[in-house]
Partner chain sequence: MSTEMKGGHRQLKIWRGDRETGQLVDYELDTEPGMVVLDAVLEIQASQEPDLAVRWNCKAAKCGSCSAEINGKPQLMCKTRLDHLPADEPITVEPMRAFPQVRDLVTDVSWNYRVNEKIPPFTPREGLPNEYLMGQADTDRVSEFRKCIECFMCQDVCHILRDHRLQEKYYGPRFMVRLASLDMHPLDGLDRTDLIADQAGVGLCNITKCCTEVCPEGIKITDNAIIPLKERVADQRYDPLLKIFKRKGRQGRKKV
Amino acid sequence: MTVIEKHDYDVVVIGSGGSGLRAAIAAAEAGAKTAVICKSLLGKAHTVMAEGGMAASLGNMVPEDNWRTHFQDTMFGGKYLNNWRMAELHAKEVPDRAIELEHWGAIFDRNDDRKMHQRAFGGHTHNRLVHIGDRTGLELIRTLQDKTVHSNVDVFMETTITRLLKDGDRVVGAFGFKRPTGEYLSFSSKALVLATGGSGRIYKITSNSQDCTGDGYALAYHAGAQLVDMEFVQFHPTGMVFPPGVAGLLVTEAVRGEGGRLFNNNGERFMEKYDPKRMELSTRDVVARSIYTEVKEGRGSEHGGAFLDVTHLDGDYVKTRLPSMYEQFKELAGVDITKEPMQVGPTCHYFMGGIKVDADTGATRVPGLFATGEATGGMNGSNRLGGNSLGDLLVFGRRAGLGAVEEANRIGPVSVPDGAVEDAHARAAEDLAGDETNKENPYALHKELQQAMGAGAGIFRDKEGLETAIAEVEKIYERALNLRAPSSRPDYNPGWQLCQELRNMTTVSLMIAKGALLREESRGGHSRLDFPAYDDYWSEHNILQDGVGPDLDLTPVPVVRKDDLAELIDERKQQEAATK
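With the form predicted alone in mind, please provide coordinates for the chain only.
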C-alpha cells in the first residue's frame, strides 16, 4: 500500500522565487503556519535572472521622479491594457519594498552621497533602477531566502506539485512527489498561493530556467481560475546567440542602460530607424522586433543576431557595472566585451498574461486560491518594462501573503477529501506505468511543441501560422494525456516529471495561440503580420480565458479604469501625441 506523507498548514506557497518567498514571509510574520514548496532547491529560482535592477521612484538621481511618472511609464509600456489598480499599487509601494529589502540586508550600489544608485532602463522616463551591478535578482533572492529561513517557514525542496486539491469549490491543498525519492506528499491548507513563474520552456530559445513550464497557469486553470491576456509573451531583445549551447541566455538590459549600442553588420546603429527618440532604451517589444527585422532582412551578425557594443566605455567601468556580463561572455563565448561587441538576439523571457487576481489581495475567483508574481496577469498589460518585475514580485508577493492569512483566519480548519488525494495519486502513478506498447517519448514530444510554438506563435504571428500551431498543439495535447515516463523508477526520474510538465505546457500553449488568433491587432508583445496596427476596440479589451481541457472559452472584457487615475493617463497620451 502506497504511503502518502501528509502535512497541514494555514498557508502553503508553491514556488520559491521572489514572489513566493515574499508571500511566505508576509504570511509567517502575520502568525500563520506557513510552508514553501520548491520545485528545485531553495535559492535556485528564476528571479536571479532579473539582473539589471528594480524600478522604484526613490528620486535619488532625479529628484522630480515620483510614483505618478512611474505609473504613467508602466501604463504606456503596457499600451494601456494594464490592470490600473495593480499599476498604481506597484508604483506607490515599490520604494518602500526597496528600502525594506535594504533593511533586511540587501547591498545596493551607491551614489557618492551614499544613497542607492539608480540607472536608466528602457521605457522609463528617469534613472529609476536600484541595482547591485548586474546581479540584482541574485541579491534579492539571497536576502529573501535568509529572511524566510529566519521566519519559521517550513521549506520542502525538490518537490513537484501535480494537482491542487479541492473540497467542493474550495482549494484546500496540493498533491505532489519528492523528486529525489519519488515519495508522495499531500498538503492541506486554509489558503494556497501560486508563485510558480512563467512558461519559457514552451519555446526553444529562452532565457528561462529548466523549471519554467507553466505549472501555476495549468494548476489554476484546472482548479477553475480564470487567466487573462495569455497572448502577450515578451521576447527579450538581447539573449546570447553563440555558442549554440547557451543560445537564449540573458544579456541584461543594463548593458543598454549603461550606454551599450546596437549595430547591424553594415555598422549602422539601426535603432535610429525604429525609435529615434529612445534608441536602444526603447521598450523591449520594439527593440526585439527591430533586431529580428534586421536579421530577417540580411543585416544580422554571422551567428544570426545583432552587435551590442560597449567598447566605447571605459573598460574598468564596464567590469564594475556589468561584472556578470563580462564574465559570461569571457567564459562562454571567448569574448572580452571591453574590446569587442557581443552578439545578441531575441529570447523568450517573460509572460505578461497569467492568472486573474484581485489587485489588493492576490485572490483568484476560486475560494482559497491566491497567486502572485509572473504567475499572474494584469500588472504589465501587453508589455513589461525592464525593472518592473522585481518590484512586482515584492509588492504583490507581500499582498498575496497577507490576503492568504486573512482568508485562513476567516474560514477555520479545512480537510482534504480522501477521494481527491486518491485521484491525484492514481494520475501521478499512472505516468510511471509505461510498457513496451507505449513508444511515446516525452523529450521528443517537447521538441515538437517547441517547434510548433516557435514557428506559429513566436515574435511575429499571422492567422495561417496560428491556426497551424493550434492544430499541431491540440494533437500534442491529446498525445501528452497518454504519455508515460521512459523509465518506471520513481527516484530521480526527470522523464516522469516531464510528463506532467508537458501537459502543463501544452495547456498554456493553447492559451497563447488561441488568444493571439482572437486578438486581430499588434500591441506590445503581440505582433500580427496580417494586422500590424493598433485597433481601437482591442485597445479597450483584455481577453479572459477559462474552460475545460483544450476547449477554451475566450471572452473579450473591457479594461477596468479608475477615475482618480484618468488624468494621469490623459496627460501621458497628450505628451505622446505632441511628440509624433
Contents of the next structure:
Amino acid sequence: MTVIEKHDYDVVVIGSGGSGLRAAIAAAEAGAKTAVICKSLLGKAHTVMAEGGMAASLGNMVPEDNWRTHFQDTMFGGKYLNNWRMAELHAKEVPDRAIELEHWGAIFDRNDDRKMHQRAFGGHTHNRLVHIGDRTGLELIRTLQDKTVHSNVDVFMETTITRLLKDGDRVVGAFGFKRPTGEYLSFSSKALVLATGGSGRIYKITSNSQDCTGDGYALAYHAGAQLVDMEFVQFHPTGMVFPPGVAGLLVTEAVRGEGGRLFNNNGERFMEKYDPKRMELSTRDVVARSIYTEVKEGRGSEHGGAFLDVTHLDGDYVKTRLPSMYEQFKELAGVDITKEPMQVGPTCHYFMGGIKVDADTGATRVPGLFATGEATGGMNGSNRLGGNSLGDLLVFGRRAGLGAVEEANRIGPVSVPDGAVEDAHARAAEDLAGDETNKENPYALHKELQQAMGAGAGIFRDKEGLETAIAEVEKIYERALNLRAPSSRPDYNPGWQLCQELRNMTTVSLMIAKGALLREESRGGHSRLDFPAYDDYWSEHNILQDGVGPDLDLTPVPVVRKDDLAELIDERKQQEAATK
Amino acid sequence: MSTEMKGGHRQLKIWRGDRETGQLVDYELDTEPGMVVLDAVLEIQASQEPDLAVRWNCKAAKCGSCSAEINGKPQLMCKTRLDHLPADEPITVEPMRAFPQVRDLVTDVSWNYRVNEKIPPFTPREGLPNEYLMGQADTDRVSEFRKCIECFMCQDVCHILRDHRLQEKYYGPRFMVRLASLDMHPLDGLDRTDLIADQAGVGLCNITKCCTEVCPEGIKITDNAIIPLKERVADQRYDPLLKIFKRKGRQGRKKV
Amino acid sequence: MSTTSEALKPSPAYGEPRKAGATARRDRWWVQPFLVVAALTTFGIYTIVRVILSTKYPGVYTDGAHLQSPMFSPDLAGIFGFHTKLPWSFLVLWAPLGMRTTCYYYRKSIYRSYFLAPPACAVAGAARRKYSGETKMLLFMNLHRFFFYAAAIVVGFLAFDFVRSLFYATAGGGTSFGVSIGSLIMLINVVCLSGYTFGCNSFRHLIGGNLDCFDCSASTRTRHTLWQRVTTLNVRHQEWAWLSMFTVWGTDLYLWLAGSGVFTDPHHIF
Ligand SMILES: Cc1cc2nc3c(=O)[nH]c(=O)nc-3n(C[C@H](O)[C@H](O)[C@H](O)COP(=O)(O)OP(=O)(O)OC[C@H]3O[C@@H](n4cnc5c(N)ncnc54)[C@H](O)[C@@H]3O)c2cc1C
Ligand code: SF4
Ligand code: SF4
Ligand code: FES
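Following the display of the form predicted alone, present the structure of the form predicted in complex with its partner chain.
Up next: the whole complex, starting with the chain shown before.
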C-alpha cells in the first residue's frame, strides 16, 4: 500500500502567485489554519514576470483621477462584457491594496511629491500604473512572500494538485504529489481557493511560464463549477520572434510607451492604416491583429514579425528607460536595440475568461470552492487593460481569502471520503507506472495540441478553422486519457506531471475553441474573420460553460449589470460616440 | 544581425545522479541558432532522456529557478546561449554543488527559505502617515537589492557556504542583500545590527566578491550591501570615536 | 528526519575530498591571482628595500626645488623640524600602507591570491581547519576608517609637496616659479592617490552611506550628492588602487634616480 500523507486545514489555497498569496494572508490573518500549495518554488510563480505596473487610481500624478474613471476605462477596455460588480470593486479597492503593499515593505518608484509614481499605459485615461522600474511583479511577489512567511501560513512548494476531492456536492480537499519525491498527499479543507493562474502553455508562442497549464480551470470544471468568457484570450502584440528558443518572450508595452515605432518590411509605419489616432499605443488587440495581418500579407520581417524600432531615440535614454529590454535583446538575440530594430510578433499572454465567481467573496457555485486571480473570469470582459491584473490579484485575492474563512467558520469539520482519495491516487499511479503498451507520449501530444490550437484557435479565428481545431482537440482529449509518463521514476519526473497538465490543457483548449465557435462576432480578444464586426446580441451576453468530461454545455447569459453603475457606463458610451 | 548566431551539432555533458552518487553523461544534439542551455536540456529531456530532472519556470531570466553550473560557473540555464560557449568542446551542465542534491540538475534549496524566516520583516516606524512619503534617491538604493530573483547562485558560489560549509554561522550573500534592503529602508523601524553581526555572521565574509561576479541581476552585492553592513556594524561596535561623540542607537529604530 | 548537517550535505557533484584548485572551470582562472601575487610581492620588496636603504632620505633637490618622494611624505624634517636616526619613513609610511592593507579591495585580492580563500570563484581553496573570515584574527580590518583618516592627511601633504616643488630657490635668495617633469609626475601621483583614497568604501559610508534616509532634509540631500560623487570613484576603486600604486612606485623611482644623479630632472619646462 502506498502511504498517502494527510493534512488538515481550514483553508487551502492552490497557487502562490499574487492572488494565492494575498488570499492566504487574508485567511491567516482572520485566524484560519491556512496552507498554500504551489507547483513551483515559493516566489517563482508566473506573477514574478509582470513588468509594467499595477493600475490604481491614487491620483498622485493626475489629482482628478478616481475609481469612476478607472471603472469606465476597465469597462471600455473589456467592451462592456465585464462583470460590473467586479470592475467596480476592483477600481474602488486597488488604491488601498497598493498602499497596503507599501506597509508590508514594497518599494515603488516615486514622483516629485515623494508619493508613488504612476505611469501611462494603453487604455488608461490618466497616468495610473504604480511600478518599480520594469519589474513590478517581482516586487509584488517578494513582498507578499515575506508577508506570508511571517503570517503563520504553511507552504507546500513543488507540490502538484491533480484532483479536487468532494464529499457529495461539496469540495472538501485536494489530492496531489510532491515533485521532488513523488510522495502522495491529500489535504482536507473546509474551504479551498483556486489561484492557479492562466493556461498560456496551450499555445506554442506564449509569454507565460511553465506553470501556466490551466489546471485551475480544469479542476474547477471537473468539480462542477461554471466557467465564463473562455473564448477571450489576450495576445500581446509584441513578443520576440527570433531566435526560435525565445519566441514568445515578452517585449514590454513600455517600449511603445517610450516612443517605439512599428514598421513592416517596406519601411511603412503600418499602424497609420489601422488606428491613425493612437498609432502604436492603440489597445493590445488592435496592435496584435495589425502586426498579424502585415505578416500574413507578406510584409513581415525575415523571421515572421514586424519591426519595432527605437533607434530614433537617444541610445542612453533607451538603456536607462528600458534596461531589461536592452539586455534581453543583446543577450538572447544578439541585437543592439539602440542600433537595430527588434523583430516582434503576437504572443499568447493572458486569459480573460475563467472560473465564474461571486464578485464579493470569490465563491464558485460549488460549495467550499473559491477562486481568484487569472483563474477567474469576469473582471476583464473581452479584453484586459495592461496593469489591471496585478490589482485584480490583490483585491480579489483578499476577498476570496476572507470568503473562504467565512465559509470555513460556518460549516465546521469536514471529512474526505476514502474513495475519492483512492480514485485520485489510482489515476496518478496509472500515469506513472501503468502498463506501457500503446500509451501516448505526453511531450509529443503536447506539441500536437499546441499545433492544433495555434492553427485553428489562435489570434484570428473562423468557423472552418475552429471546427477543425475542435475535432482535433477532441481526438487529443481521447488520446490523453491514455497517457503514460515515459519514465516510471517518481522523483522529479517532469513527464509524469505533464500527463496531468496535458489533460487539463486539453480541457481548456476545448472550452476556448467551443466558446469561440459560438460567439459569432469579433470583440476584444476574440476575432472572427467570418464575423469581423460587433454583434448586438453578443454585446449583451457572456458564454457560461460547464459539463462532464469532453461534453461541454455552452449557455449564453446576459451580462451581470448593476443599476447604480449604469450612469457611468452611459457617460462613457456617449463620450465614445462623440469622439467618433 | 550584429552577432552571428550559430546552430549546429553540439555535445553536452550533463550531471546525472541523486543524493549519494552521480556522474557526467554525454549527450549530443542538433541545435538551432540562438538556443540557450535550457533549450538544449529540455530538448534532450523530450527526445532522449525523459526522466532528466531540471527545474525551470519562466524561461525569461525572471524567476531564478534554473540555476546550474555551466562549464564550471554558476549561471542561469535560460540566459546562457550555447553559441557563447566554446564550440570545440562539450558543454558541462552540473547542479549547484553547494546544495544537497534532489536529482540530476535539481538541488534542494530549502535551507535558504529557512534562513529567510529568521529575518524580522519590514516593520514601519511609529507615526507614519497612511500614504508613505519617500524620495526616489532612497527608492533607488533599496530597489537594487529588491531586484534579487532568488536564484541562490551567490549562495552556491560563496566559499563560506560552498567550501567551509558554515551554514550554521553565515546567512550568505543573498540574505546580506535582504538585510541591506531592510536596513536602508528609510521607513523601517528596526535596528538589526546585532543580528547582522552575530547570527547572520557578516564578519565571516572576506569580501572576495564571487557573489557579485555571478549575480544575474547585476546586484553589487559586496560593495553595496555587505561592505555598508560591515561599516554599520563598525559604527556600533568598533569605532571608539563614534562611541565618545554620539550614537545612542539609531534614531527611530528599535533594537531586535 | 535527517540531522541538520546531513540535510546540508553538498551535491555529490561537489566531490570529496576537495584539493586546492579543484574546479570544473576551464578558463585560465589562475592567471589573475598569479599576477596579483607577482605585483604585490614586487611592490612590497621594493618598498622594504627602499625604506631601509634610505634612512637619511633628504628629498630631492634640483637646482633649488624640493621634490619629496611620496614614500617619504610628509617631510618630517623639512616641515616640522623633526629629526631621528631611525629609518623614519616608517613613521609616515604606516598610514598609506595601513590604508592599503585594510582596504576592502586589497583585502579581496590578498585573501584570494595569497590565502587562496578562494583563489577564484567556484574553485576550491586551500583547506584550513577553521575558517573564521574577518571575525577573529582579522577583526582589526574594521579599523579601516582610521587608516583612511590618516591616509587622507598624507594626500594633503602630497598636494603640498607638489606645490612646493614648483618653487625654486634662486641664487640671490629669491624664489622663481617653474615646472619640472618631476613635478608633473608628482601631480599625476597626487591625482591618482586622491582618486584612490577618496573612493574608499569607509569614506563612502561616512560621507552619506550611513544615513538611513537620503531624502529627508537639506543636509541629508547634500550628503546624498556627496555620496554619489564618492560612489563614482568607488565603482573604479580597484582600478584606482592599482593605478595609484604604480604612480607611487614610479614617482619614487623617478625621484630616487634623479636624486642619486643618474639623470637630472628637466626643469622649467613651462
Ligand atoms: C510577461 C508578463 C508581463 C505581465 N505584466 C503585467 C503587468 O505589467 N501588469 C499586470 O497587471 N499584469 C501583468 N501580467 C499579467 C499577470 O502577471 C498575471 O495575470 C498574474 O500574475 C496572474 O497571477 P495569479 O496569481 O492569478 O496566478 P499565477 O501567478 O500564474 O500563479 C499560479 C500559481 O498556481 C500554481 N498552480 C497552478 N496549477 C497548480 C496545481 N495543479 N497544483 C498546485 N499549484 C498550482 C502555480 O504553481 C503558481 O504558483 C503580465 C504577464 C506576463 C506573462
Ligand atoms: S564576498 Fe563575501 S558573501 Fe560574497 S562570495 Fe565572497 S565571502 Fe561570500
Ligand atoms: S543576489 Fe543575485 S545571485 Fe544572489 S540570489 Fe539574488 S539574484 Fe541570485
Ligand atoms: S527559468 Fe526562470 S530564471 Fe531561468
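Bear in mind that the values here come from a model prediction, so they are computed numbers and not experimental data. Numbering follows the first chain given and starts at 1. Rigid core here is just the name for the largest C-alpha set that superposes within 1.5 Å across the two forms.
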*asked:* Once both forms sit on the same rigid core, is the C-alpha displacement of Gln343 at or above 2 Å between these two forms?
replied: yes
_Is His312 displaced by at least 2 Å at its C-alpha between these two forms when the rigid core is overlaid?_
yes
